[in-house]
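Single chain ahead, written as structure tokens, the form predicted alone.
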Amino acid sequence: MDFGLVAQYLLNGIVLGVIYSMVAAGFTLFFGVLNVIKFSHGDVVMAGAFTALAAFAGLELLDAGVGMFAALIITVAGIVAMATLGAVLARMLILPLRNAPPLNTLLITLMFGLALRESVRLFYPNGSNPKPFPQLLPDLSMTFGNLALRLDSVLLIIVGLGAIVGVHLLIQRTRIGLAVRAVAQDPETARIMGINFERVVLLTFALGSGLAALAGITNGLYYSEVNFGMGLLLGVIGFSAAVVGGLGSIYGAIIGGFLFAGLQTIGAVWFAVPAYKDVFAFGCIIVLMAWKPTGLLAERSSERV
């Protein structure tokens, strides 16, 4: 067995499940306060990695689009830009569809995500053809034997597990994190004790929509390209990593995301094409929700829809 060989495979699956882990968050952010599923949080991942390509061309510009600097600027734009889009569809889609039928919310913003997606392509210069995505971090890399030890991918890794890790302090640390809780757990209760309900409802949008955009960022930077169907895979990726882990658990979420990188890291390196990867995750987490519906660490039952 070599050894390196599988190190590396072990690398790459960890930073994908960073990605699969901040995007299915923010499916479990989405459902544990207002009880509902964005499907068009996919998309959201996708236009936030457009958003800071877009913020990269206007540094350029400005003759200032290099090094850590510029990564640090573009992903700040796309997690702005990402995070003001999801509190604007809360306040605008969401909240007045909160007491309709759960299938209107979710036809409501699959067709969000198509049209944003079409935007995106229609619209973005030369959109419809994968975009290459500006290579930012250090290209640093230690060899040993088959494992090439980038300092980007350790990069990215800290990045991401950093972002997750100070989602779950704001929840269960902060007094915004308790409002939040509260809501989750008894809304009209929350509303009597004097919570702020839609100012909750956008705050918890907002952060899932920029956890989105930084998983969009982080996709582009380590694999060097964008295209405006991205987010259709990581979007039921990341849904399904959130399902899988207990559709309401944060924990879940982190447990789903490095599990279906795990399978398809497994995938990658059990068939000879590595494109049937996706065949086999997706396959064996089939058999798994056959076997637990209710997901590894359910909080709340989803609702039927």
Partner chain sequence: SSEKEAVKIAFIGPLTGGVSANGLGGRNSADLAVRLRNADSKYTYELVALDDECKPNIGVQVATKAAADNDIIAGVTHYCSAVAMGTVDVYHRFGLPVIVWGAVLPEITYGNDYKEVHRVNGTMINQNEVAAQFMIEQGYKTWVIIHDTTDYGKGHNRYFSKSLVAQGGQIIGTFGVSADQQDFNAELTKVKQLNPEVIYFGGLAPTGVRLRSQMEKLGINAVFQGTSGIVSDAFIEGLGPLSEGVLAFREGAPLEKLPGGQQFTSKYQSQDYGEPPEAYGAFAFAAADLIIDAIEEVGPDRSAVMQQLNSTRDHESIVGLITFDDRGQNTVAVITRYVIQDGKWVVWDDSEYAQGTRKLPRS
Given for the second form:
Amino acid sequence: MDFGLVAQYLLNGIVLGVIYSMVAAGFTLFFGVLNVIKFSHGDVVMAGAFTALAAFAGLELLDAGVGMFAALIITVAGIVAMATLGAVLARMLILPLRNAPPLNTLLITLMFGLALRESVRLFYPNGSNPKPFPQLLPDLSMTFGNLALRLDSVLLIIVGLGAIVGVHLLIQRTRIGLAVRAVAQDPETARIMGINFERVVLLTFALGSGLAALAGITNGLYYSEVNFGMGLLLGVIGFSAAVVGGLGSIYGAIIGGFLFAGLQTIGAVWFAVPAYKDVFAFGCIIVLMAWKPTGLLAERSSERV
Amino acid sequence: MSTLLQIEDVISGYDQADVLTGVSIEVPAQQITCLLGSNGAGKTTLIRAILGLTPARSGRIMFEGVEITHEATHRIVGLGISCIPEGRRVFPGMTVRENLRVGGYTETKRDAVDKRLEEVFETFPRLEERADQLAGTMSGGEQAMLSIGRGLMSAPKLLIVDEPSLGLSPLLVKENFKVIQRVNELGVTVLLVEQNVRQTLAIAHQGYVLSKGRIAAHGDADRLRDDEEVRAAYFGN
Amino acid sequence: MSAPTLDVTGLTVRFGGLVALNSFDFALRSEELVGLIGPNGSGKTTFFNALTGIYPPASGRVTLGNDDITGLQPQRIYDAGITRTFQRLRLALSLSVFDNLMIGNHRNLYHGIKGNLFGRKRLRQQVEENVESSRRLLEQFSAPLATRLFDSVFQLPMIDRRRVEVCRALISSPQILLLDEPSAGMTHEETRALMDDLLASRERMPGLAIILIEHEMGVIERVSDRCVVLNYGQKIAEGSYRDVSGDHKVRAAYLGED
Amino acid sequence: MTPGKRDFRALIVAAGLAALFVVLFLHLEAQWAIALLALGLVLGLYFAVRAGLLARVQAAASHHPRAAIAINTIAGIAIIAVLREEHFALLMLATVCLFVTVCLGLTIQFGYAGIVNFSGIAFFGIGAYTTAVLTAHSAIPHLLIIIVSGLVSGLIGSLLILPMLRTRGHYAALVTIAFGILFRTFLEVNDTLGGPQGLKVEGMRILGWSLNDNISLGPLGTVSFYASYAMLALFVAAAAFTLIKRLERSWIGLNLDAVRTDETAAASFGIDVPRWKIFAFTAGNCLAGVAGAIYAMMSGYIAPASFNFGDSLLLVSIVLLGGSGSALGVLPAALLVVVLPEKLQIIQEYRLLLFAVLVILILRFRPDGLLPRTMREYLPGWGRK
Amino acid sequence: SSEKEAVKIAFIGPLTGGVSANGLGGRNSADLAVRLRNADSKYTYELVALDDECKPNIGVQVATKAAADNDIIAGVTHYCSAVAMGTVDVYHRFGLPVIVWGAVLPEITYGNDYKEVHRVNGTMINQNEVAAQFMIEQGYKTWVIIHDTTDYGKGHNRYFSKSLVAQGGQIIGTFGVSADQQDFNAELTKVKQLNPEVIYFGGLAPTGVRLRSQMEKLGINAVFQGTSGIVSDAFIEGLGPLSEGVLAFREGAPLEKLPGGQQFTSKYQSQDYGEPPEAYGAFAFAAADLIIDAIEEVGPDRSAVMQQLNSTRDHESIVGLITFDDRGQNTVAVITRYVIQDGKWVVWDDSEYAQGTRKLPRS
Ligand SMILES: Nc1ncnc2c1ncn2[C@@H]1O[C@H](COP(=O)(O)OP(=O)(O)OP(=O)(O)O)[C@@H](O)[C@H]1O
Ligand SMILES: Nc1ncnc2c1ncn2[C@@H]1O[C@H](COP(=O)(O)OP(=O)(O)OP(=O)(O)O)[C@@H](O)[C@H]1O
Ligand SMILES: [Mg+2]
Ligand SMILES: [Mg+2]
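The form predicted in complex with the partner chain is what I want next, because the block you gave corresponds to the form predicted alone; please supply it.
Time for the whole complex; same chain goes first.
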């Protein structure tokens, strides 16, 4: 196998890993704050991409639908819309249920995801078909043997990783982040400390959903295509990545994301029938969980007797 | 002397049942007011009502002359009330240092928080020793220390303390009362709930005895200490 | 004097770099009540946890009678006749008082699948017997509590929850009972009542030995036959309450007098 | 009237009303009729709860568990008898009974022992595929095949035991999710078990009598062959229900509860945590396998596309909607989740959307499920002591 | 007479989920047939549309629902092959005559001997024979096959490979991918190294769109040859300009070549359906039309309708002449060759590619 080919696999894997990591980071965030799995996350990724697409249609009407500027505008539009949606979801469905068993939140978000998916399919113009996503990033590429190094891929990697690290720093280094983590541990005591519980929850959901939107838009820009079902598998993989990495740790989410992308790439190259790659990846996950029961970056256990 | 916290005819409770059936107390500024009473009398419930965690069903709660009966908890706390809750309630997955920082959450200036952190570490050297240990893995008493330290982080006008010496060693219990007294001497008003009646009355200025959701007696600490009836009924020794 | 029932030699427990229990030697005789005291974080609870198999000891040896029980699984320790309460209550809040007690009585119940699902005669008999014995045991601690046998623990006030925890540890008639600050959060009066009840129960269980962790010195003075004092994971004193409370090391580290 | 008689009357009336509701729900097709029925149900339940009737019926049922199950089984048979000619209604009824069986299995796992299983449909599928293979390639009697399929499900589930024992909560959930996805993809990619096209399955035969034949009653008309399957499924569900109830009301049920609520405390009181986790996981998977086996024979055809991750989530939904750990709650929840989307066929492409919204509303206003679990009652009439 | 007898016809297809676009297009088309015919017919036809979600278990459920309803005389059923495979037994058992309108797996008609089951569209066998021959004629030599692992993709792989090898083409790689897969970079990187002249794709439009656009990003220069599953506006819409020069093959005569076809297109547009008819809408239309013809002829009776359908010979329809063989399969296997030119599916012979003014890659 020549160098260019290996480099190409590596590059593909990295972009894929960045997308997975972004989704996983969202899961980790929600889990970290409310101890809930938000199963609608994958569909929020999808809805974010579609919002950006709608924004792009709007820009085109204004004759402004080209280039990096347009990319920026639609990204902001998608993120803002999804952040708002996340906050609304938290307000209407998550907060009122916070005393119910945690799995109920899982179920309710699952159904919310289904509703979101079906709504896009039914109400987005011609939503049941795949949509081309505009090519807004500079279409430059260099070829080294078998490696096609595209500028847009590099840009997406930088933006994606930057966003994840940014969220991580926000959570670990700022006063807001401190509040978020305190709420995660014990909401009532956090309130006693003067933390506005509701605002923190809304903020986290907005943040996670915004990140999801970014993941969706990255996905669109990278593959030049989006469809209403794209969130399904992405959600499951993002969740898997978050858990394998170790829930609650953003770096865990990154590791998990890249691990998953790596496993899939290896699986696709290794097996004669590439469809086995998911069998392979999920099989590895089961083995990994037996080996490291609380994820690769295990949470420091705070449990004592 | 001005009244910092005033509670009038508060009724409150959980689900259907009322735990407090019309409680009125006054907490004068700059003093230590203690709240005594047997298990389940409703002391913790009263504190939760003040903080808006178990909202009052009727009655009024005033802080510095402003009504706070129906405010959100974080607003109430933001007015300058700090609470060391019953059962310590440290954040188990955060380190000791982070726990303390959360205690200073209402303070937005980082320098001020750092300075208070130093002070708390001085008061409880064990906390500094274990600054990076996860709070959940600390021993019971260490967690109690942490909870007290956390309550001191926000430089409150009113410090509410619910059974802080639970699980502390005799040495630390004494230490603890000293700390509360010292805090009070620095001008902080204290509302103290304790089972350790003798030591409590030794530092308190005045007190209330709560029984079955009502105020059964109240007066200066000395009077309560000497009141035969109160002693027989609530202190047992 | 009978031979030690429980014999602990050189027990050490580490958490990372921290030595929570350092080469601890301890012996307990049948029917003895030993008070275990020491400053916060001195390793008392850790000792209980190492003894009951929750934390693996780094080194040391524990024998019960003639059996080596070092590092056994918690359920084996229970089977050997050691039960405990937890410093922070660990009751199943959603279950009834009776259910919680029956969890403690695991050793005396029948767990075969066949009998539990099909031939339920034995089950019925065991249930009926145990309702009676649970009620009797609770009554020794608090008559009103005994009437709430089928309420969920969640509905009980803290003090009753503590009683339930103690009863859960007692109901299987263990040889050794480990109590971790059972009176925390109680008034003097309530503490006194609890201790009286405990001593009364001891009368009815010949051979029961108790280790009691407690910060209330009055209680220790009244009930303990002997005291052991820990500091930074090490034993610093041992003997009668009077001896120990007079020890200047103990006074400095723990009691805070002089 | 003695309390006993009053109890029986309450039970019979309740079972009769429930049966009437099920019949109408399955039978009615018109939009307005279903809407009216739903409204009637909501109002009826509201007043039943307000007037304490529901509680009385539950108390009566706990006082006479055998009679309650018998009466309800008879009510089930009555439903089948009334619907005897309606193939589709019977198919739905049988499907509901099989889903009830699977979800009772999940209840052992999640409701009692606290093990989340997001691959319920995979174990259902393992039962179905085992049946498909065994009916085609062996002469084992079909009733036995059902049992063997259950066992195979349990056995394959034990592949997951090690990670399941070492992990908890969401981490354990991931293991099952991974298994569910892996199972489906494997079936589809691999051709030995029919690949994506799936397998045909023979109809069931008991002692030479084929369940796939309509039963002619001469002048009284014919009984749909689905009635036989519905009857079989009803009995399996009733048996599973009886077992679960007995399990819950025994020391084993207590052990499982202890494992769920606090593993450390459980272990400290002699409970062998791994043993009971394995027991619960395996028992639940066996039930899923048995249900899958009957489903395969009934529907005559199975393919990987029927065993999606989404279907596992639907099973979990049933358990949660009913009320976690509530065996009784599984019944209305399964009815709702299985039949409602069918009833919504009238709104065609909008039906999944409406279904999702309805479930969200139910959860929003009844967060503990339709019939939350009640206190354990070891013996009949325990609650009246 | 104003009071005509009401007669129900079932339509079954995927109305929700991943391939619902096709299901909705099919439903609308069948509905169109009913509406157009109701104007002057002996009976008032009513279409009962049911959603099979493209899942076999749900398919069996709704098939039972339709078949057990005695008011339903016949059905226009199924787009997904796995579903059709599961339901044929149900139709046979209940004696409900049905016409499959989209599923292409040969076994649906040839795997059994059920008189109830018919199919207007061709099987994938016909399609792939023509496809292989055509491509060889164009002078291509090396292929990589990418197919999804559903029965649709796997079947296409099987039949195309067979025909291609028989006619001397060379397959240098075969990749099975899953239908809901989003990322194909790993597979395509391998393909790039193999450097085939043609990439044959067996699968549906959504996957095809992803594959084609990712091919472009990796700079793979090869002809993209698809199957009937991508012949839809969705494919072009999803790809934009990238769709230029994609080839595909579909059973049935090209709509625009038949008088009925043009009428279908214009009538469809005038009805304001929310969704386009998609590739198989015309077949659903033709199937419904055929059923109505039969009922008009012999009355609303299942077995009479079934016999009437079985004897269909050279019946005119918008997809060409229909003749059912003894298995109910339409044997008039007109296969139309399409190429995308300027954002439209164009019949090959009319395209600039055929005239030589445009060139496919590598030709
Ligand atoms: N979350 C709750 N839900 C229902 N009832 C409660 C709750 N918390 C407390 N109670 C009940 O309210 C009553 C008063 O409780 P409270 O905690 O205020 O007493 P307390 O005086 O603080 O006692 P202690 O000295 O034990 O802390 C008790 O009877 C208790 O059972
Ligand atoms: N799981 C753990 N991880 C890390 N450190 C631990 C853990 N458990 C206990 N420790 C530390 O070990 C030391 C001994 O703790 P232990 O709980 O035995 O104290 P204790 O004597 O019971 O104190 P207290 O009277 O306050 O309950 C403490 O400093 C505690 O922080
Ligand atoms: Mg209290
Ligand atoms: Mg301790």
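Residue numbers count along the first chain shown, from 1. Note that the rigid core is defined as the largest set of C-alphas that superpose within 1.5 Å between two forms. Please read all numbers here as calculations on a predicted model, not as lab measurements.
On a rigid core superposition, would Val279 pass a 2 Å threshold for CA movement between the two forms?
Comparing forms between the two forms, the Val279 CA shifts at least 2 Å.
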